[in-house]
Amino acid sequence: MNNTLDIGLPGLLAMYVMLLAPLAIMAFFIRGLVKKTVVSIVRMSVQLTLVGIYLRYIFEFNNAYVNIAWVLVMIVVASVNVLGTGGLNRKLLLSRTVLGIGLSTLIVLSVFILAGVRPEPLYDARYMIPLGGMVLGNCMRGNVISLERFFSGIRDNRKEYMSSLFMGATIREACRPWLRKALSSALTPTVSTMATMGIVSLPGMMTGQILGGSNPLTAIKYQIAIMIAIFVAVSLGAWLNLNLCMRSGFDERGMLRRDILR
């Protein structure tokens, strides 16, 4: 039984009215961000509404092929967004980014479903799509940070990188300092979130389940499992993507390609 109280149209409109405060602050201090924020809010509202309508029917249909196809579409869209947000060349890196994010997400999601939740059927859309979305969303943010920090770090420290190559280092050896920094930057937000979870913040998944009438202990177990899954996916995805994209980011002489960063 679903015990979640619905949010009526007046209540939702009240939430939109609250946006006037931050928009007013932006208009005074950072005017250039107002338009971008409004566009983002409109896009979010439209996209979530359409997805909500779509998921209502996909949950009822609950077909294995449709569910898997939807997860794959999410992976491709996330990969495009990673490269666009990070200012990276999509033509050079898209296939490798899809592979890196796709492998990490599918491996973690498969273990979560097969060993953790074990729904009937295993491809149940109510579990596969929301869990995949949470893992993929965090993996996407980690990959934006890791790829952008890695390639911009090489570009901004070109002399140091070239000195390592001239001294006989391979491309991988010369890139190692920025590889470490990129991985650290990608993982630090998740590590910090886990360290304060339950004390500083109540995570969204747990709160949603409790509002939906779940036993708090059941909600906590789900939250622990999803945080472990997110951390593994971010770690694996960032590492895979950096290693895969490294192959396309440099020419045969070991020079960073000029068109890698837009």
Contents of the next structure:
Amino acid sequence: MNNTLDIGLPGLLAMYVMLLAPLAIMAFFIRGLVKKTVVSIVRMSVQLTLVGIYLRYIFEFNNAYVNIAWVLVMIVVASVNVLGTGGLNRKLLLSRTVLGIGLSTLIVLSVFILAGVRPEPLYDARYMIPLGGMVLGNCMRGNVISLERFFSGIRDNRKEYMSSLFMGATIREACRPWLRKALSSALTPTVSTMATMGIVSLPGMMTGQILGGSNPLTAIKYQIAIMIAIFVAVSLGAWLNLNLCMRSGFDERGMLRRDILR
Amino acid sequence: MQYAIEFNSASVIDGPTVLLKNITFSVPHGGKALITGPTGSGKSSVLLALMGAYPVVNGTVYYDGTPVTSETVSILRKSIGYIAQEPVLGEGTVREGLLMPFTFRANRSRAPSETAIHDAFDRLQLPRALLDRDISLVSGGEKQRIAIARTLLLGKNVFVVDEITSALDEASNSVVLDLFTQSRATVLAVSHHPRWSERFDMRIKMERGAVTTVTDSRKDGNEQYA
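I have the form predicted alone already, so could you send the form predicted together with its partner chain?
Expanding to the full complex; the earlier chain stays at the top.
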């Protein structure tokens, strides 16, 4: 199965050289983004290199505890990232976000591995870690959108929110319109991705498997399974997190805390 | 004596900003009190402080004899009819906006009949045909009156209202003014309109976050200085 052509160092360098084009465009039009982009590219390269090295050992070692610990680390890092990117108060929300993202990811990943793939051993790193990463990555994006939209929606529509509260609504009732909007903006990207999948783009997982020499029919089954897993994890995660985090965003009088958003 | 609304040397903050300093006044049950003063003098903040939007850092604000605290605020909000200057009716048709607060558990049992809705609209001289119009197509003055109708339908007996006739013509202003001054309800209002000042028994004058004078015409114009 290991018949993927390796990319040589000069080849990879050629890819990096290509980056000069977007950077040049940015330098002219959105100078502020250049530094951020360079940092992101460096981070991506360093992180992936480290993970590549790390994963080699993890795959060789293939220990249940190490694999599970790695997934847990990914969950915590994803949660920190959600709050950082969304500009949300880490101190107030981190434990809840870890719980929300963790629960949704672990439920989905368990079904995927225990009922879907059934590798031997069940904790096989080759399945648990990449699948966990894909589910988690999407879950993270969904949660950034939903939490940020929710709290900034209430902040920007303070009068509307207070009006409901002053008419006898509970915090949850007064939040309903923004809960709805937050959830829908988290789910819409995944819903539209599913609708165009296979026509507009050959999805990442499938491409990877085909490059790796898999039968396209097996690749498709994996792709369907991962899309369902992602959709379930994103919706479950966004819903859980909104419910878990909602209460911490307001003070005892039901007013949105000023320090919830940076 | 137990008042419907009482501010007892209350100071109120919003984050680092002091909104109200040492406010003292009281409104008896059924009393009609009007807060006046220049823009930025803290009139709306008094109303919002009563609604529990801000923490009271000194003194006490009482509603019906109970201090307004984080524990009591949700009960109080269920019994006060608060109307903002720019009322929020939500999205959809006027009827949907009118019925929105009745989807909250606290108000569910009070959902009004069609007759009650028509009656409220008639009292505010709003055409019934408005009920099926989209909220976005309704004028500012109509919105204010729809919000008043909605608050009437919620069946409160204390009203806290903030410049609710600012977008109304003289005739509509009189209708709203009659409605509040002739009712048995306790009313705490902010208004710049001279007619309101004539018709309310109590006038609370404010400046820079503090009360300067309180006048009660039922006490023969006897002025109490705060």
